[in-house]
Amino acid sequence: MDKSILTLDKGTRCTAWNYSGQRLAAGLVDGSLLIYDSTDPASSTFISTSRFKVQESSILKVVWVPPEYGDAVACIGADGTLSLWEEVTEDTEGHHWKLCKCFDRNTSQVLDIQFGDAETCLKLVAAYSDGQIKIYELLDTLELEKWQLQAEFQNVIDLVSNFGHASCVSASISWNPQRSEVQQSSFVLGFSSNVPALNSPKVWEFDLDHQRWLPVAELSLPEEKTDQVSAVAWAPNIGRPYELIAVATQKGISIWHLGSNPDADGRLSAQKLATLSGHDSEVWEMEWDMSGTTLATTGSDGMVRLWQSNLNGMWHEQAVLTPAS
């Protein structure tokens, strides 16, 4: 029989492992932010070590800073807002969480951000409702309150184009998951919004040798621009000379074959291998297992499927999960 490892409060909106898989961020509708914790590793049960107020709009999204830089969490408001929580020790007050930084808003929203370890520092990317991207920098690993602004540009291969009012609902980013000394940052992006170019996948790499952020491939058919995306999920390597994302839109899932060495003009080959149809309606959210074999994805329809390739490189739906009734 099936057994609860924890039950979440009333009003839990979004919630977010760890890496370890030890503990459980929860946001809520109120703007609270509660942590799991596990009480025994061995029985797999959680309980509610901390609950504090962090903003006064529900919080939408919630993502962990990598381990190394701490126990920390970036949190997304219903009012567009971004913070980042850091739970610290002091003697007066034993364990406990503070506020570490809100980041600038202006007046756009924050829809999505993913953070990225690269080999020089810590790096938050951040996607906002009116198409633009920033780029953010921690200046120093032990003060998570010090970031600088390292980047900012709109996800369009024409970096010169100039739009009108761009109106974006959602957005979705995926680091490369890759650590090397000689492979430079990369991620991949795709909004949901007005603007048709905005919204195309685009992988972003870094080029050290001019210190900036280039586009170096777009994940849609000519025939596919227009459509909005959903979510990206960029899947773990562990050997492959090549990389697989996943890109979700209302047609479907697809799955693309990303080439590692550039041509002359700087721009990686990209290859749609297949299209994913299962979810009867939007697709939410994708995740893909260590090796990068599997996917998992879940939608409004309530489901969440299994995908794999089968070794002629074809791919189908492996297992199907179901929500109790």
Contents of the next structure:
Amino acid sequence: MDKSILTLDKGTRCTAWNYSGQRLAAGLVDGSLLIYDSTDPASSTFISTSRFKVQESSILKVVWVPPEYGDAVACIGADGTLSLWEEVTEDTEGHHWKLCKCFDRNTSQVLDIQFGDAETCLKLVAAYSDGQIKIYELLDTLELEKWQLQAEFQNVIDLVSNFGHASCVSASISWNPQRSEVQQSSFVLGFSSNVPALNSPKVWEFDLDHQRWLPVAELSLPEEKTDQVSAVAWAPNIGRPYELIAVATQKGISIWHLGSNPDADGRLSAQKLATLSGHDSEVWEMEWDMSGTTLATTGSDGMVRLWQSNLNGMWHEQAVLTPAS
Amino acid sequence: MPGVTSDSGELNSLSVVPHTLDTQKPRVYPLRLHRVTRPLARLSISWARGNTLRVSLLQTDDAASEQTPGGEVVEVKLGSADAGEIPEAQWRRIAYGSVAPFALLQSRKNSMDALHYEKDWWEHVMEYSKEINSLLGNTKSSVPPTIEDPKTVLKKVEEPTSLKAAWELMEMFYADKQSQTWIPERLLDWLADFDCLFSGTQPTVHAKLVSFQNKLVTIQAVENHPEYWEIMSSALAVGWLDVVVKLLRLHGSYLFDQLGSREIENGLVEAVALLISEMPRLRPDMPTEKIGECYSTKPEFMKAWEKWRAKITKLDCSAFWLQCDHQQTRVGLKNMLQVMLGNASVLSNVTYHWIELYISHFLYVRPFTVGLESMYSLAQKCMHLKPISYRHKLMGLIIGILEENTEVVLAECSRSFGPWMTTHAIELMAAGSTQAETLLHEEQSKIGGICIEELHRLTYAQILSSHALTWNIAPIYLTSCLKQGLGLLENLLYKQPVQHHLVLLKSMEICRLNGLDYVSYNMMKIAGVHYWKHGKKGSAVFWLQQARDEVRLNRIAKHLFDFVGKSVSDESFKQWEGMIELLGTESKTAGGLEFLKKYRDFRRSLQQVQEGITTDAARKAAEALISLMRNPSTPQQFWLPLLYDSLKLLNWQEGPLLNVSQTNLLLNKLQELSLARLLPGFVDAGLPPEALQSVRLALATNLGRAILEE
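Alternate state requested, the form predicted in complex with the partner chain (shown: the form predicted alone):
Up next: the whole complex, starting with the chain shown before.
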């Protein structure tokens, strides 16, 4: 059953739903941000409730801040800027959206960001066009203004080498969705760049003893290491003894099995379960459902595809949704 | 499109349950565009709760005219609980109604020991099955008409659903151990109730009977009508004996004016009717309106059967046939005798699809068939004789059951009847055989170590979760899943819009029942932060306290310090008093809050001092001041404002309120404060510059007066 639930304004470039699916943020080509709300939790009609100007250039991506930190979004602009906006109600101004933080703009552009570690200390991973990864930490649980740079590194296994002249077109980040105060936070990140070593997706985990981020797995076969990565997605794990991560390159979508017990060097075993082809060309987005069994993808062929494993562990395309007038 | 079959399907039937039998190419489902037109610039996806996928379709700029919007969001529900047969409201009634029987069965399963399980379990399963079946509608007409029309051979009943038909099949073959010995008779009853379901796609005895009944009012002498004889043979073949006898009595020879001329004819008709009503049936009992003689044990039944068949043979060879002048009657009755004698070619002629033929074989060719194996070979024979022109979903299910292939039955259930059916029918299947039970409960390492039973429950729970009116029953099914149920429940709860009060309360209740305290703390935390950011500070503090979020509460306390530390006007302090009160109720949750409570007491007594001028009140205020200044939890930034506010106390006209040691304590604090001023991180209270000076002077004066007093 399909039904249209809201109409987007002209010039919409990107959309993002909040944690509960009750609010949608839409970024526009003129740098405005629109918020659509459903007032009643049972209804699925949405109306636009706020519109405000974030920046002069087009908004490329909107990401919601985890709900433990309020109703807030991060916006990536076409000019490579990154800003945080928050909805607040104040005595003087009433209910409105205010700018909390504009991250320093240097020569490189922000390509992708994701929030993680909401249980303990909120972190923001940002991938930049020069191949750098920056991790910011929120200093105050109630104020989104104060952030501190916790770490900065490149997406390479060999931490000594440095690639000075990297130029990246896109990047994709996905946190391990597990909510746990015990488990160390980790995320996977891949680039699409002119420096082969940066491209392949690596799983980064925070090492408490040494207080630094370490690459614990690389999700590519030796012959694929240079492939440009267009999207990564870490599946929710509701009780599997292993993790599942989907990686999209120009060669197709691959499903990776990531072990949970590190070897002597602290590495996690990674095994490729399947290579799936379908979108023919670039994969735009990938998202797992809340049980982590169905993967939905979109790509430049204009289709939505659903992927699943059968009981024998064979991954296959389950369905194709094709827009039709 | 390469790699994709061209057949397109309905979204309702989209199955997202993995099977082992899936080999087919992916199906293509159209996503209807309502407001935008192709080409599209981009598609964006997001999973909402459960199995709901939201697709943002963004329009290209150049293609759009002035009127077209920038895009739209389409919500797709992947698969529905019942494969789309039942209207939504009725389906929700079934969903809610099946919760209690399911939960009761689970709790019985958990409390039952192994010995009793073997013996008595099926009785509980039957009780469960009956309750579920009653939710699916009633096929028996409840009130018989007061004046029975002799020409109404078929009672009008509410149109049954395939879902109910499927449930009854499962119950009959898997759960009902008592009827195992007379399954053919149960199958006969089943077809009588549900043959109409096949009418939509192929000819059936039921459809023929309905169309004949409609004609019946206009027909004068039925016995001259070939259809009359055809329909009677058909109804007889599938065992609808009451209908046949009723039709036979419409025969013209029963009319009074015919008595003289058609005695023999009438006698033969009546003889056949009598034989039909004496037919032995291998079943313990029968509904009153049905005919036949019941035998509950096989030897008795066999004896009666032989006798009955002998009577038929005798009638068949009788000389009276030669004296029957009415040719149609003679041929028609003879044909009916052939049906009862089990003439295979006649049976094949008078039935329309293989299940009808199958039933007729049970009745007249192989009445002693027992065991699924022989039932299956007979079914195969019937399918061979009557090839399937349209494979109805119920046929797929029957075949799966008869060939004892649990996987096929499961696949048919989930493909044709949806996740509700699969989840609930698995209980029947597991009770049916050890082999099925093993298959259903075996851990599947390829899907993360869960078993098939759990997989289907999870799928069903996901469908329930995708609707705001049914998400709250999903936990019942999730908690019955040992491995991944709680994980999915957590994810479901984290997606609840907790700023809606009722949703929050319901979610907390679910957490409480399932020991998910940490999830409920997190939800209360989200609600608390939401209120804090949206100006509802009191609710914010309340929920954060419930969430035991010390980090944020301390942060709020600090916020209050900053506030009360800087501003000393009583007006603004009043705004904060309520919150301090609230924070103070569980002061241990945040260390700094103890101070705030004391500070509030001090402010109150100070206010009394300012209103009335009694020395008693002043003394109390002074004591409060000392206790505050002694308390290590009093932040340094408050020292000066406290003292400055207390100038009146320090300069009390009627004598010093503080003794020497108390005054010394305050002087020491003042000293400490002036040293702290030099350190980084000092928070200035924002008091007038002469504040420190005037406090020091007041303290010095007080000290002097105190020394004189002592």
